[in-house]
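Read the single chain below, which is given as structure tokens and is the form predicted alone.
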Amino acid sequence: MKSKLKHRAKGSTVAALDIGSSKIACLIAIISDDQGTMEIVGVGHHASSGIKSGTITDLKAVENVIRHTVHTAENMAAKTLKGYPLRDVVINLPPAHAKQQIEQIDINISGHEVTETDMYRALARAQQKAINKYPGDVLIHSIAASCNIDGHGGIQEPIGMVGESLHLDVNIITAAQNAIKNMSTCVERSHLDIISFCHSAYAAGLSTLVEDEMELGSTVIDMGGGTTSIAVFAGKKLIYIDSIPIGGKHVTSDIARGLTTSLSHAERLKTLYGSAMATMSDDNEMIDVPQIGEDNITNHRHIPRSLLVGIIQPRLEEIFEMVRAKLNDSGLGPLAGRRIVLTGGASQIPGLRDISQNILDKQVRLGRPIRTNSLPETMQGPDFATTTGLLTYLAERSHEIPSNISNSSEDLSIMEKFKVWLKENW
């Protein structure tokens, strides 16, 4: 269903931050035309803190974080700003909260032609159907995943058709409320507006899927740093998210255990050395280890690079034998694709693409964010693709903003609903 809710005026500013284990990231971007298109304007990103598997463990490390990282950007950004602060941002929402639950809804619309005002009214109905299952949990996601017109499927734009009955499978997903609590505590103090949340799959779909990969069906897994998410797209609709709670520090942890090193040792030999798969050459590659606790580089370790790759290897077999399990048991076949897209930041250890065909039998590529213009060059790769995501998923999808629906299926005037009631009745 295409949003009947106009694009933010140009000139307007509108920003996306993602709050990861790994990293927080800023985007703040300007509307540079009157049909949505977006330029980047103010970058910032940060180590994070305060942050265990996309759990807040410390409110004011994370906030401290926050603050650091849109200043970064509204310093870039000033210009564009004209001295007044940044305030409305959309916001990922960590896989490890998220639910999902398909709601099947029926409209009765009596040989008329279907309206905008039918779709947005069998999406509240799936809305308020959720609330009443999970009274405790917060709504992020309204998306009408199938359609069907008197029992004829496979219908992708239902607006303007006529029949007898509409039926929508609605994917609705939540989040646990205190989650959204302690995330949006740490924003709000930031002095930031909250305007939506965003599954951080999605957004890493919406940034690195080209079209024909939303249409005919793909998986989209995003390696973050302390969990791994699954998100699959079909009919250019989210049909299926999952996540496991292992990412790229738990690599970087095996590391630093293995080999006795500190966990920032461990980073930069997973990044300068790492590798998913062995080659023949790792036996008489050598290279040197940290040891904890020395700082004398006369007692670092010399060890085989071979070594390394086999703590890094068993661990992403690991994961992606995880996925593979979640995909079987998700029971989408075909719909699921023959392709998968690796994105964040883990994804890019040398060899990955590799492991991940082998295990899961599919085609594989490492997605990058193609939808941003304007992305400096260090933002460009796989682990700013959930980031540059949140801002494409305000421009071209914020008609599955629980919020919009409800305000666009209440701000109906007396003759609408009555021609609504009389769709339903006669």
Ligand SMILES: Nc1ncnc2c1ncn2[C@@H]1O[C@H](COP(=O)(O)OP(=O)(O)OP(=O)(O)O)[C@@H](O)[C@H]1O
Given for the second form:
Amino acid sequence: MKSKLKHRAKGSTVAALDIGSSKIACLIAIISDDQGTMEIVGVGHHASSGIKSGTITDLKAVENVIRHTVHTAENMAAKTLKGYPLRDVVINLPPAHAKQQIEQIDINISGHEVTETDMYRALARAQQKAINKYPGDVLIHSIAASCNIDGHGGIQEPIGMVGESLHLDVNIITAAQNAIKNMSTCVERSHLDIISFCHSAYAAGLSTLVEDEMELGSTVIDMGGGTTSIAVFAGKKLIYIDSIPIGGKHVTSDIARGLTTSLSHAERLKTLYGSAMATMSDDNEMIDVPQIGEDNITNHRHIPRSLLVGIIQPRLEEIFEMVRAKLNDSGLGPLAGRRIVLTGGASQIPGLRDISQNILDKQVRLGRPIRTNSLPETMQGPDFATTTGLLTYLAERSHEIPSNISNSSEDLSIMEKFKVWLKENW
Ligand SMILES: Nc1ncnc2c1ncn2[C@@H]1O[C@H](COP(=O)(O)OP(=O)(O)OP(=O)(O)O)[C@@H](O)[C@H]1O
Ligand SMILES: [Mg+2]
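Could I have the structure of this protein in the form predicted together with the named molecule, to go alongside the form predicted alone above?
Full assembly next; the chain just shown is listed first.
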């Protein structure tokens, strides 16, 4: 279904804020033409503080980093913003808080052409069902994942087709109200209005997958600092999400513990000498490990690189074994496709592609943002896949935002619309 919403006006600005366990990043874009093309005019990113595996543990700390990051991006975009502060922002939904359900909806079309209104009506009904089932949740995405008319499946664009009854499987993603409230508080204290949330791994997929991968079935694995999240795409739709509360930071703390060094030295050792797979030469290559509390360089330990790799490898294997179990339990089977795209900052460790390929038994490639023009070089790496995907989501998929659906649906009574509005705006 195409967006019923008009593109944002040429010259208007939109922003994305990616609140991660390792970094918080902000992108400001201006709509540069009547087709809704976005041009990046401001960027900011900063190490995060007060977030653990996607959950806020210190509101004040997160708020400070957001303010600093947004301020940096606003300064860079000063010429475009012409003194006006940034307002509208799309932010990531940390996967730990996401819940997915498939709602089945049947609509009678009595021999007429399916209209855009029919589709919105069906989606709004799915949202209503989901709200009734989980009254404590906030709606995040409503995606028409598959569609059939009079029992004929595989229909990609039902609008304009004729039939008696329309059946939709709607992928509804919701999140616990309290988690959303905490994130909103941090963002709104920086005087920003959240226009939408977007699941982190969904955004990562939107920015890294090529069209054929989205169409034929692919699994994106976003390996962040505190979380590894999964998004499966097929028929260009998001059909499955899940996550594991383990990421690159866990690898770093394993190294710190195993080699009795500080977290910052462990992070440095990981990025400089780390690998997901042992090689023949690792026993001969010696590395220098500063010990906790020992400033004197003569007290550094010299260890073979194989010791470091021996700490990293089991943790990464554990992550991929958990991903494999999640995918097996999902029941998606061949729908999930043969292709895996690894992205996120923690995907940069050498050898990761090989071990993931062995464990998951699929073709694996490394993914970085490919769908956003004018990104500065510092933000072209896999750690910014989610950040850039948030803008792609706004540009291409705003018809999946629940409030847009309820506003566009003529089927719900004013009272029902009010209930949906309340759910979305807590
Ligand atoms: N060159 C590298 N090699 C290995 N790991 C790296 C490298 N560069 C960054 N990382 C790891 O990437 C992780 C951060 O990734 P990313 O920026 O995607 O996380 P995040 O989005 O902030 O976290 P999350 O999505 O879990 O909330 C850190 O654990 C960091 O150690
Ligand atoms: Mg992330």
